[in-house]
Each structure stands twice: as structure tokens, then as C-alpha cells.
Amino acid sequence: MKDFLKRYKILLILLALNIGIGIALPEIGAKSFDLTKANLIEMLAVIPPIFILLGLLDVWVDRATMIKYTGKDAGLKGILIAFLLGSAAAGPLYAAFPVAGVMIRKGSSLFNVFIFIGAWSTTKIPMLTFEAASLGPAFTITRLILSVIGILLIAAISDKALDKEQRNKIFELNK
């Protein structure tokens, strides 16, 4: 039980507090509800179809492909991979956690996971088609040029201001 209180602590935190504010307030407590369902909802629906494509990667990928090609010796391939596999993706940014931690335990590069993540979460294509019609292409190259710059700068300062025991635990945890 002590296990299960220190493990969900958060959310019985929030829950207590979604209460209160039922009780206090039930308008906002309504709202509070109902936008804590559609969270729920939206995530239930996500996070199967994730979970389902990272076994098929664990499964398909083995370890020697990953680092070949994501690895920390891809260079230039292992960096364009890491993008196409980012802007491809679907889903909100929180599911490409799990994805990471996928390619951390099969191999891939920190810095590769990093730009990864930037990709997930800024350089989508069906995002840049819906912007390119929406504000125009001049509009979605400049954004997206600044956005691989930035997500370039992000991934290597990350990567150079990890030390070898935050490296280590970081592979620990996604073992």
C-alpha cells in the first residue's frame, strides 16, 4: 500500500484537489472534469497504438541496425534518420517518450534521441502541409530552416552538458 500511495502520489494529489474544487466550486469543478476525461479519452486512444508499434520495433529492429544507423558513429545518416523518424511520427509529443526510450536501449545515440524528440514535437509533415497552405511557403521554410537549426543547437547542447554519470543513469533507466 505504502508502494502504491509513494508511486501515485501525483495524481491522488490532483485527484484530492479536482474534488475540492468540485465541492468548492462546481462550475469550475465540472469543467475540470470533464477536460480531465477528454485528456483520459485522447490518451487512451494513443497510447495503445504506440505501445503495439514499439513491440514491432523491439521485436523487428535488432540492436546492430539501431546502432548502425542511430548509433554514435552514424554521423550525417544516424541525424537525418532521427529527423525522418520524428517528422513522420503522429500522436502528441508525449508519446514519443516511450519511443526514445526504445532507441536509447536499442543503441541509438543520445544526441540522435534528442533530435528526435525536436522533430516530434516541430517538424511533423502533416504539420507543415496544413502551415504551408495556412501561411504560405515562404512562411514554412524560414520556420522550419530556424526549427532544424534550433533543434540541432537543443540535441548538442544537451548532449555535450550530460556528464558520464547522467549518461549512465539515463541507459540504466531504459534498460
Given for the second form:
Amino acid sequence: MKDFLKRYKILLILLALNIGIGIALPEIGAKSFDLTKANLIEMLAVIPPIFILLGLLDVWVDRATMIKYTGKDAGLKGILIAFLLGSAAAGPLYAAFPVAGVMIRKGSSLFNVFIFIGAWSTTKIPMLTFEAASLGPAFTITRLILSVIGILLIAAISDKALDKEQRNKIFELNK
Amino acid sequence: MFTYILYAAAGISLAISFYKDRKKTKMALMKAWKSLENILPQFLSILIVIGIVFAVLSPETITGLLGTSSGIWGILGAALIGSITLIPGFIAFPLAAALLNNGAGYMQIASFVSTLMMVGVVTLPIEIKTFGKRAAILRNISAFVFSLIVALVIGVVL
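Given the form predicted alone, corresponding form predicted in complex with its partner chain:
Below is the entire complex, every chain and molecule, led by the chain shown above.
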């Protein structure tokens, strides 16, 4: 119970804040509750399959396989697989972090994990089709080409900036 | 539509897994639940924050900010809004299209869309849980700078 309170402290404070806003400014309070509810329903719709797949990935793909395909020495193949894994995803970016955690634990290189995160954030296929429908193919294609370059750059920067100690800390975090 | 494909993929994989090894499947489901429960407090908190932010900052307000302002300040403003907010794509893209129709420039929209997808200020606590502070902050800063570059290139190309 104490543990529960500690973990959910911020949530409870925010809930209280929202109720406070609701009392002081009923209109904004009600609107914010509606938005939270709509978002919650939407997230609950996409999140279960992502986590089920994550669980299956964790149980069925062993460390050796993960290292072979996305580890340090996987080379171009590893980069491509990380791109494909991220692009085939659906759902908000924060759902990607637990998946990234499994990849790190199983021996993916951090560079490839960062590529996976980048792909999940920007080159998700369902999102791209939606973007093209809303903002036009020229906009979408230009952004996509830039994104691929950017994802590689950001992954390289994030990867290079970490020293050995920080790397170990990341492995520790995902144990 | 894509959600259905995702459900189908999860369902089929789960069925195959169950057929092959019941114990492992049970373990997979336990792990799925544990990973979800692990981020649940932050996840729910984020949803409330988004609710409050968007109740105050309506699409009309955003249109007002980006529609009238132009140039570098518009791009920076768009990047900041995109970094802080967290909107699902099916709302974000029509919103971006509406912004364009209301007079916002392609550069502002590119900077908004790009930061929206790549930079996550409110989700930083979850990211730090996986990558640690340094890597998470660095990734977000690089993504922010990159989004500004995307905006500039889009401005030149389109």
C-alpha cells in the first residue's frame, strides 16, 4: 500500500489538481477530464497488443538471436531491422521505451535501439499514410527522407555521447 | 485499421505461442503486464497533464499563435508547442492541415509535426527509466535541433 502510494503519488497530486481546476473553473476542468478520458480510451485501444508482442518477444527471442540480428556486429542488417521494427509499430512513442528496454536486455546495440526509437517516432507506416493524406505527398516524402538521415544522426550522436559508465548504467536500468 | 492489424498480429502470435508452449506463453503475458504496470503511474499522469494543457491550449489558441506569427519565431514557437504537447497522429495531422489552411506556413507546420513526433518533454520520465537521464535528454535535444533543420529544408523545398 505504501509502495503503491509512493509510485502513484504524482498521479494522485495531478488528479487532485484537476479536481481543483474543475471546482474553480468548471468549464476547463470538464474539458480536461473529457480529453483525458478520450486519450485514455484511445491509448487503451492500442496498448494491449503492443505489450503482448513485447512479452512474446521477451520470452521467445533469445539473447543470441537478438545479438545476431541487432547487436553490435549486425552491421547494415541490424540498422535495417531496427528501422523495420520501429516503422511497423503503432502507438505513442512512450510505448516504445519498454520495448527498447527488452531489446537492450537481450543484447541489441544501443545505436540500433536508438534507431528503433527514431523509427517508431517518425517513420511509422500508418502515420505516414495519414500524414500524406493530410499534408500532401510532397511534404511527407521530403520529411521522410530527412527523417531517415536524422534518425541515423541522432542515434549516432546519442550513442557516441555515452561513456562506458553511462552505458553500464543503461544496462543496469533494463535488467 | 492499423490497430486491427496489430491486434491480429498479437492474437495470432499469442495463439501460436500457446500452441507451442503454454508455460512460456503465460510467462510472456506476465511480462507484458509487468512492463505495462511499470510505466502505468507515469502513463496515467501524462494523460492528465495532456488533458489540462489541452483544455487551456485549445486548437484555436494554437492556430492563433502559429497562424499570425511567421518566420523564425513561428518556427520556434511551433517547435516548443510540438515538444511539450502529445497529440495522437489522427488528431495532429488534421490539426496541422487546418493550421496550414488558416495561414500557417509549411516551415512552422514541419517544425510542429516533427517535434511532436520526435521530442517528448512530458514523456521524459518514462524515457529516462529506459535510457537514463543523459541519453534521454541528449536524444530529445538532438531531435529538437533536427526538427528545426527539417523546417528550414521544407521551407526551401516546398
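Only the largest set of C-alpha atoms that superpose within 1.5 Å between the two forms is called the rigid core. Positions refer to the first chain, counted from 1. Source: prediction; values computed, not measured.
_Aligning on the core only, does the CA of Leu128 end up 2 angstroms or more away between these two forms?_
Yes; that C-alpha moves by at least 2 Å between these two forms.
*asked:* Given a core-based superposition, decide whether the C-alpha of Lys9 shifts by 2 Å or more between these two forms.
replied: Yes; that C-alpha moves by at least 2 Å between these two forms.
*On a core-based superposition, does Ala138 travel 2 Å or more at its Cα between these two forms?*
Yes; that C-alpha moves by at least 2 Å between these two forms.
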